[in-house]
Each structure stands twice: as structure tokens, then as C-alpha cells.
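Heads up, the chain below is alone and in the form predicted on its own; it's given as C-alpha cells.
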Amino acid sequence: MQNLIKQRFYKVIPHQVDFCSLRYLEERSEKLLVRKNVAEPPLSRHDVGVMLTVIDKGGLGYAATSDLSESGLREAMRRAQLWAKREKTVINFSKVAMPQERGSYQSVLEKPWNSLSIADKLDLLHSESAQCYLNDKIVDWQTSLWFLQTEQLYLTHEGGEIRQSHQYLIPEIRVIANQGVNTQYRTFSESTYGRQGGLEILDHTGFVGKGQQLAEEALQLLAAPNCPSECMDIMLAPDQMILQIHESIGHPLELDRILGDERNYAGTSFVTLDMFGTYQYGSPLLNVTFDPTLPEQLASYGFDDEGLPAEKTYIIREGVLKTPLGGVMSQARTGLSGVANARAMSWNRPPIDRMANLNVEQGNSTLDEMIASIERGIFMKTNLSWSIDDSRNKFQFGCEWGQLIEKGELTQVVKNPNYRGISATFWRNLKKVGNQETFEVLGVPYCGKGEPNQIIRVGHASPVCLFTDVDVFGGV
């Protein structure tokens, strides 16, 4: 299909024109669930379209299209053109130079989805379920297995051709426990741990035998306290480092959020464009990358969706902010350095600044040393909820785990931890960075921005962070 469509784009090519792309996504679907040792109807899903992208006399148009036929691919090219020649705005986007390479990008897979039966993965899912309901307490328990491969073909005028192959598997375990008002979750999340690849990934993040500790934990918590209210030292685990990397460094980073883009919907940011290169981000222990070449990683590739090449590029350095997340676009409306971050949810979206692949830098600290540092803290796990306002600047997160540490020694339990900070502070309380040993690859397959609405998958790798001075508060 993608040779035929190559055909049919070289055909309906309008002349003299500045610049015109095609940019083909193909995405299949499958997710497996298995709700209370009861197999849910597997879910599956087939989408095909193309975006045709015109630049001509200094206005941009889109449009697209699931008629993949050469007589639809012109009637979307018309339409794009209509486009350009309405849409003069922002910029004389004719001088932009748009990308014009050529290569490719293929997921690394070790064990293919289909090399197991969907009964043998059923028969996974329902083994999982299985060790999740240790008594009554246990009120309801999932597991699920959710699979996606993209085929995607960029083609611009002047003999661009992009083509890239993703695999993903994002598995998830959920456990809730109750006793009266008392509601408690433990979870492997599918918000969490989504990586690039095949099957192997659930070797690779221990999906195999973790329903039953997670059960354990869920009870566990049902029986501690609450979390104290004061201001402590916070550890922060890998899967809730992902959240706050996420919201308050990578949103607040997005070019097009800083220059405004963003405000109707997701905001606005409290960064802004003269800090880069000065601005005192976080403590000098912070190195923050964005990095999508990582084979593993949830948003790995070889080029973004106007063709620019991903290479690994650091955004914060030592604490000092480097570098935004803007593409092409972005970049030629600021005069500012950036990133192949231009990316699309879907063929019927237009790309714009996301995050891909973006990472804390691991440090040189052990486990033991950042627990045994810690006269009063508390180590936190996992995300529960979020706020944060509209220039991603005050937050407040809550986590499902949490374990004092008193005198340098992990000690007692407690339930409904929270924490709240401002982000032009709290990563200047960056005291310690773990080694690889705490290092962990994640993902977020939900995060959403634009109008109309895109959500996009994200990925996010960290060792446990150690803070100083967070005001922590208990949940009800």
C-alpha cells in the first residue's frame, strides 16, 4: 500500500508550490482483559488515513483523508491549498525550511505479540487475576495486555520518504482493596509502564507474579495510618518521577505552550523564552534529556512527523535550562534551537510540540545512601492523582505508597501520602540522583493536548529522586 500511495502523491502534486508532504499512519490495535478472573471481549481497532500539508506564498494548510485513492488524495491536496491560501498568520511559513530527508525507523522486537496464541495470553491475564483476590477486602482486580503497531510513510515534494514501524505493549495489573471508607489501590499501570517491543516486555518489567504482591501491598495499606502533615525530605520512586518530570518540566517546556498556543486549553507556562540558556531550572545534580533514539523507550523514532531527525539533545544541564521542545515550526517563529518534537496523534491530526522521550539523567547514588541521608522523610510511589495549574507551575500529587524513613532507616507504612511544590523551586531541592541500579524505563500512552484534542504516548525514564523540604500532607 505505502508503494501505491507514494504513486498516487507524486501524481496529484500541485505545481510551483512552496512545499507539500504526505504523511500515510496505519495503526492496529489489540487489548486482552481479564476483569475479576473473568475474560473481557478482546478489543481490536484498524485506522488508515493520510495528511496532505501544503505551504505556498507564506500560508499553511492541512487537510485530511481516508480516501487513499489518487482521486482522493487530489480532492485533499485542493483542500489543503484552499488552506494555505486562506490561512496567513502566525508566520511567512514559505521561509521556513522544512525538512527534506530520507531513511527509516523499525521497533527492536525480541518475541513478537503473535508469536503466543490469544488464548495463551488469556491464559497469562487469567493467572495474573487469579493471585490478585486474597480475601474479601480484594473488591475488584484487572489485567490486561494492550498491543499497537503503527506503519507510517512521510513523502514531501522534493523527494523526502520517511518510512518507520512501531511495536508496543503496554501491560497493566489494578487492585483495589476496601474495608468500610477505607478505599486503597495498587497497581502496575498501564500509565506507566509501556515500552516499545514485543512480549519481552513483560519479562522486562517483571509483569509475571506481580498481581500478587501488588494484592499484598493493597492490604497492607488498608491497615496503616495516614500520612503525617510536615515539611520532610521526599524520595520519589521511578513510576511517580515520571509524573512530575512530565508535568512540570515537559509541559512547561513546550514551545508553543511558552509562546501561547496552548492557553485556551492546556495553558499557558511559567517559563519564558529569555531563561534558556540562564535559567537556574533545578540543583546542579539535574540532567534532564530528550532522548528518542532509545530503542525501548515508549516514544522512540527516527524522525518526527515534519520529517526533522531525533537525535538526543539535553534540555536541562546541570540544572541550567537549555533547551525547549519546540520542532520546526516553533523554531523558526522563536530564532531558538529545539527538537524533533512535532507530532501528531493520528493521519487526521496536524503535528505540533510534544514530548517524546523525556529523562532524568541517572546520578551516582545508591538506594541505601539516599535512605540513610534521611534523618525525616518519606518514600513515595506511585501516582495516584494530580493537579497542577495552567502555567504548570504550582502542583500537588498524591501516590498510592508510602514509607516513612526515620534516622536513616525505612520504617513504618502509611496511606494517602501527598505532596505539593512549586516547579521553579522544588527541582532546586534536588539533593540526590540514584544509580543505574534504581533506574527504571516507563511510559504514558495518555497525554493529552491541542485543539482538537490529541492524546499522544510519552516516554519517561528515572532513577528514585531524593528532595529536600517538601511540604507533605495525609489524603483523606
Contents of the next structure:
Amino acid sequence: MQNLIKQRFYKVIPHQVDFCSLRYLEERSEKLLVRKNVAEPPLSRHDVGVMLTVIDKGGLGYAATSDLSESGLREAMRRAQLWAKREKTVINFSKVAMPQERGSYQSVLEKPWNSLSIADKLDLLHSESAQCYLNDKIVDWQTSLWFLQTEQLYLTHEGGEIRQSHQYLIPEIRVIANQGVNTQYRTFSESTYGRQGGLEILDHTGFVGKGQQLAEEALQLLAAPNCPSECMDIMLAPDQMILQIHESIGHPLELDRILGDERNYAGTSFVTLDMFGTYQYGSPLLNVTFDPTLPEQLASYGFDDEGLPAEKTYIIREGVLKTPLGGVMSQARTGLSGVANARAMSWNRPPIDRMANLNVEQGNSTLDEMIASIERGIFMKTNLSWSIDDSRNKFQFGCEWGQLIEKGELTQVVKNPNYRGISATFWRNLKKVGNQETFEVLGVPYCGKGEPNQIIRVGHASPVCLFTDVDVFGGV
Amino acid sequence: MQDYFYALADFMDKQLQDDEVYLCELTAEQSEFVRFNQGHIRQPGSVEQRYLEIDLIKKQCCVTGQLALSGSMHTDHERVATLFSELRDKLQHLQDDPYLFYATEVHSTESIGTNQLPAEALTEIVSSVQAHDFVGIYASGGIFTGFANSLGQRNWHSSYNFNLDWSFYHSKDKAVKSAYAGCHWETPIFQDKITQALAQLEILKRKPHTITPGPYRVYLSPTALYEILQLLSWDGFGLKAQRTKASALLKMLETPAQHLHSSVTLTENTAQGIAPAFQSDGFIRPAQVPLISQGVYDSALVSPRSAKEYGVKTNGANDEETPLSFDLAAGDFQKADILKTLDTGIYINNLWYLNYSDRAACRMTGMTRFATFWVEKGEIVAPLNVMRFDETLYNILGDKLIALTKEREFIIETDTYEKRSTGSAQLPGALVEDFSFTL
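Mind sharing the form predicted in complex with the partner chain? What's above is the form predicted on its own.
To see the whole picture, the full complex is given below, headed by that same chain.
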């Protein structure tokens, strides 16, 4: 199909435009879900379409269609050209040097999705589901596998040609325990454990056997006291760190937010253009990278959706803000160097600045050393609640699991743990960064942003991290 | 589009074997999206998309497939036939689904919208805003939803609307948000909204006021209240969430004495909304479903699957059991008296990024955003620097609710994730005492 699309694109390229491109995306997915030991109808999806983009005489326009015939592409090209004729644009788009790269990228795969039959995969989910029910206080539980496969083709009028192929597996186990007006959750969440690859991800993430563990932990939480309210040290597990990175480092550093594109919806940023190169974002222990090179991570790729080659880049080094998250367009608008992060959720949405993989690099502390260093603190894991202001400064996050740390030892489990703070000061209170043994590669399939709205897959990897003087509190 | 879908349904009728049944839903749109920043065009474009979801059912087994249609009948026949074949292969491996439930009585309906969309609204928008720091999106075009099944039911709903969702910025995070949505563009209405927003923008130029955390009397505009109801709609009103104790209304459900203020009557009002009155299993939604009546929990939204699982009747809710057409009854408080009654407090036009601090207690947190004002002695004094609140619904719309306004606003959802939303809400504003700010 891709070669046919290529032939048709070259037939419909208009004469005398400054730039035009075609972005083809085909995505197939399948989701299997067993809830309370009953398999729900399997869901498969096949989506395919193209977006044509034209830049001409300073204007830019796009048109997206699922009609892949030559006439369909020709009509879409005509509409994109019409949009490009609109004046009063934010910049002269014709002055932007659009990439014209050639290359390819392919996910690394060990166990293909279809190496197990649908019956075998459902058996696996049934088996894990059966482990979740321990007693009548476990009121709901479900297990699921979500597989996605994408094929992308990006062509430009001057011979740019990029082919990329990705496969993802996103597993989930979710358990709810209840007693009266007390409800507690434990999840092996699809918002956390998605990776690139195949069924080997189940082995790498420890999916099998997780159901019973989560159910036991949910019952523990049900019997636990509320998290205390006080200012204390807080040690965050990687499955909470990813949310902390995402909301209070990732979004504020997106160049399109800093440029104001998102102010009507996702918001602005407390970060300004003059901060890059000098601003002390965090303590000297903080090292953050844009890293598309980890093969298993959710947003690893060779090129972004405007054809820019992706490479590992330090965003924050030893606590100092270095590089913004901005693609070709944002780089041209600001004169700053950026990264290859212009991405679109599908063929029917235009590329905007997104996070891709944004990781906190590992440090030197062992988990035991971190715990031993805490006089009074709390260990929190698994994100449950998230909220942050539109400048990405005042945040409040909640976790499923809390465990107090007293005089250097993990002690009482507590329920409903929350904490709040301000991005600009929180990261400067980073006291210890965990080593390789505490490091996990995780990912989030649902990052929302943009007008029109877009959901996209992003990756975050992090070790366990320790912060001082954080405002912690519990439930009602 | 309707003829195309029905012709495709006729084709699907011929794909069935033995005692198979199919249900299918079309969701399609022809949209224009124009994005603005600083009064100029940032990203303009068109999107034409058509998605078909097919449930293939044999006895008590079901499998679901979604595909993108091309719009060419020959190509789409091939795609649909291939999907039927794939679904049929999967059916062989499935066990009976005890909660499978779909409409078997035929209720065909038709609601056809008229295209009165303006040809040149964009020119008027650009000329009206280019001198200001204007940011937002203009979305417009046709939205089409169809349902068909092999029992002969056919349903169609089409509408053509526009939704200009925008902000005027003063500096940093100080901005006024507004929206103009409808089916028929009227220049005087648009210009009036521009004028009102610019007037509020003048207030934002004053030195901002910062408050210390604590309880304050507040006015929540209908738009701010909508943010609270949207959070509640996430597992709040569905039967499954209620039976699995995940509902944020758990305390109301488990504790008879726990209720909201007697002036709170909340309804899923399909008759007054803009969403289709049918759903993907072929059931027709009732005109109204009372969710909370005079402060007391009334009924849940029940999807067909939950109906079967819990042995109750469905009311045509979607799979997620979320409201699509909120209706909060008006109160008796005059909007003109808001500032006077607020006396000293906070006028909140918009809330942002709500989530739960303690879901079981329906305790929520979120931020003020856009034009939020500090009020003293019944007069707006200054814009307020953003604040985080943390409060329970049982205070906001319960013990601490002073009044709901007599006037209500009709809000059309601006959500465009995957497709343009057909959600809406008709809401009053709310005066609330001791609303807690924390950061």
C-alpha cells in the first residue's frame, strides 16, 4: 500500500509551492479484556489515512482524508493549498527549512502478538483474573492486553522518504477493594506499563502473578489509617515519578506552550525562553534527557512527524535547564535548538510539540541508602490523581500506596496519600537519585494536548527519587 | 452520507451467515479546524473521517471491529467484507458472554441537521481579533452518527455546527476565556462576545491580588461548575461504578443521610442536548434520566451491559455510562445580585484540571484559571493570581451552597479528542460559602 501511496503522492504534487508533504499512517490494534472472570467482546481496530501539508507564499495548510485513491489525495491536496493561501499567519512558514530526510525505523520484537492464539491470550487473562479475587472485599477487578501496530510513511516533495514501523503492548491489571465508604485501588496500569515490542513485555514487566499481589495490597490499604498531614521527606517510586516528570518537567518545557499556542487549552508555562542555558531547574542531582534510543520505550523512533531525525539530548544537566522540547517549527520561531518532537496522534491531526521519551537519568543511591537517610518521611507509589495549574507550577498529586518511613525504616502502610508543591522549587529539593537497580522504563499512552485535541503515547523512565520538605496529606 | 451508510448496511445484511447478527455504528465528520495564536493563524486545515464499528454476534458470543472507511463504496465493501471474515474467525474462540445485551425491538429514527454554516466566519474572526493577543480554535462542519443492525433498525443523526473557543490574553496567565458556538453564525452575537471579553480584559490589566490559603465565599460561573460536573461524570453516575464502589458519589449511595442541597436537581437531558438519542447497541435514550433530585441521589446511567450484569433495565447509556447532556435546574437567585451577595470573595469564571484528592469522599482539587476576580464590598477589585482549591462536593453543592442562579447558560462541549464532541450542558452559576483554597 505504501508504494501505491507514494506513486499517487508524486502525481498530485502541485507545481510551484514552497513545500508539500504526505504523512500516511496505518494503525491496527486489538484489545482483550477479562473483567471479574468474564471475557468482554474482543475489540480490534484498523485505521488508515493520510495528511497532506502545503506551505506556500508564507502560508501553511493541511488536509486529512481516509480516501487514499488518487482522486482522494488530489482533493486533499487542493484543500491544503486553499488553507495555505490564508494570510495573517503567525510566521512566514516558507522561511522554515523543512527536513527532507530519508530513513527508516522498526521496533525491536521478540515474541510477536500473534505467536499466541486469541484463546491462549484470553486464558492468560482469565488465569490472572482468577488470582485477583481473595474475598468479598475485592469488589471489582479486570485484566487486559492492548496490542498496537503502526506503519508510517512520510514523503516530501523533494524526495524525503521515511518509513517507520512500531509495535506496542500495553498490559493492565486493576483491582478495587471496598468496605463501606472506603474504596481502595491497586493497579498495574495501562497508563504506566506500556512498552514497544511484543508479548515478551509480559515477562519483562512481571505481569504474571501481579493480580494476587495487587489484591493483597488493596486489602492492606483498606485496613490502613489515612496518610498523615505534615511536611516531610517523600520518596517516589518510578510509577509516580513518571507523572511528576510528565507534568512538572515535560509540559512546561514544550516550546509551543512557551510560545503561547496552547494557552487557550493545555496552558502556558512558567518557563520563559531566556531561561534556557542558565536556569537552575533542580538540584545538581537532576539530569533529564530526551531519549528516543531505548528500544523498549513507548516513544522511541527514528524521526518525528515532520521528518527530523531523533537523537538523545540533555534537557536538564546537573540541574541546569539546557534544551527546550520543540520541533522544526518551534525552533524556527524561537531561534533555539530543540529536539525531534513534532508529533501527531494520527493521520487526522497535525504535528505539535510533544514529549516523546523524557527520562530522569539514574543516580548513585541504593534504595536501602535512601530509606536509611530518612528520619521522617513517606514512600509513595502508583499514581492515582493528578492536577497542576496551567503554567505547570502549583501541583497536587495522589498515589494509591503510601508507606511511612521512620528513623530510616519502612513502617506503617497508609491510604489516600497525596502531596502538593510548586514545580519551580520542588525539583531543587531533590536529595537523592536511585541507581540502576531502582530504574524502570515506563510509558503513558494518554497524554492530552492540542487544538484540535490529541492523545499521544509518551515514555518516561526514572529511578526512585527522594525529595525533602514536601507538603503531604491524606484523605477525609 | 446517510444514503452511503444505509447502502453499506444493506451490504452488511448480505455478509451474515447462519444465525449471525450484526450491530454497527458510523461516526463521521467533515471538519475545518483553524488554530490561532497572537491574533494570527497558526494551523489551519480540514479533516474528513468516517469510522465504522461492527459487533458481530452469534448466539451469546460477540466480537467488535472498528475500521476507517474510505468513502468509496467499492473499497469499503472490500474492507467491510474483510472485517466480517476476521471477526468470524475470532468468534470461534470465544466463550459465551453472559452480559451480552442489544436491542432486538426495531426503533428506527432520523434527525437530520440543516447546514447553515457561515462561508466566511473566518474572515470576520481574523479582522476582529488581529489587534489583540487572541488564541484558540475555530472548529466547524458536519457531524454524522448512524446505527444499523441486521434486524432492520436504522438510525441517523446529523448536525452542522461551529465552535469558536478562544481567549484574549493580557500577559502571562492573565486572560479572558470565551466561546461562541451554534449552527447559524450571527455577527451581532459574536461582536457582543468580543466586546464583553475585551471589557473583562481591562480589569485584568490591574495589579493582581494574591490570597492566602483558607476558606472564601465564591461565585462559580456555569463554565466553572461544568468543570466540576465533568469530573463527576467520570465514573460518578454509572451503575457499574456505583455497584463496584468506584463512584465518587459513594457516600451518597452508602449513607442515606448524606445528600446535596435541596436546590440541586441534576438530569441527563437528552431531549434538550445535541447528542444522538440512540446508542451503539441500538437502544433509544429516554428524554430525561433524573440523576439527583432535590439533593437526593435518584437513578444511575445504565448501559446495556450493566443492565444485564446487574439485572436492571437499561436507559440507553453509552458503554462508559457518562452523561452527555447535563441539565442542572435553575435556582432563584438573580445573576444581577451576584457581586452584592458575594460582598467580599472570589468571582470564578473558570476552573481547570480537576481531579480527586479522595474520590470516595468526593473531595476534589483543581485550579482557578483565566478571569478570576477578587471582589470587595460588592465590586470587582483585581484579578486573582491562580489558586488551588481542595473541597468536597458535599460542601460545594451541599452544606455550603448559598444559591444557584435563576439564569442558566447552554454550554456546547469543545472536546475534539478523536472526534468533535456532541456533549452539552445547561447550567446555572453557584454561590458557595467557605470554599477551601490550599496553595
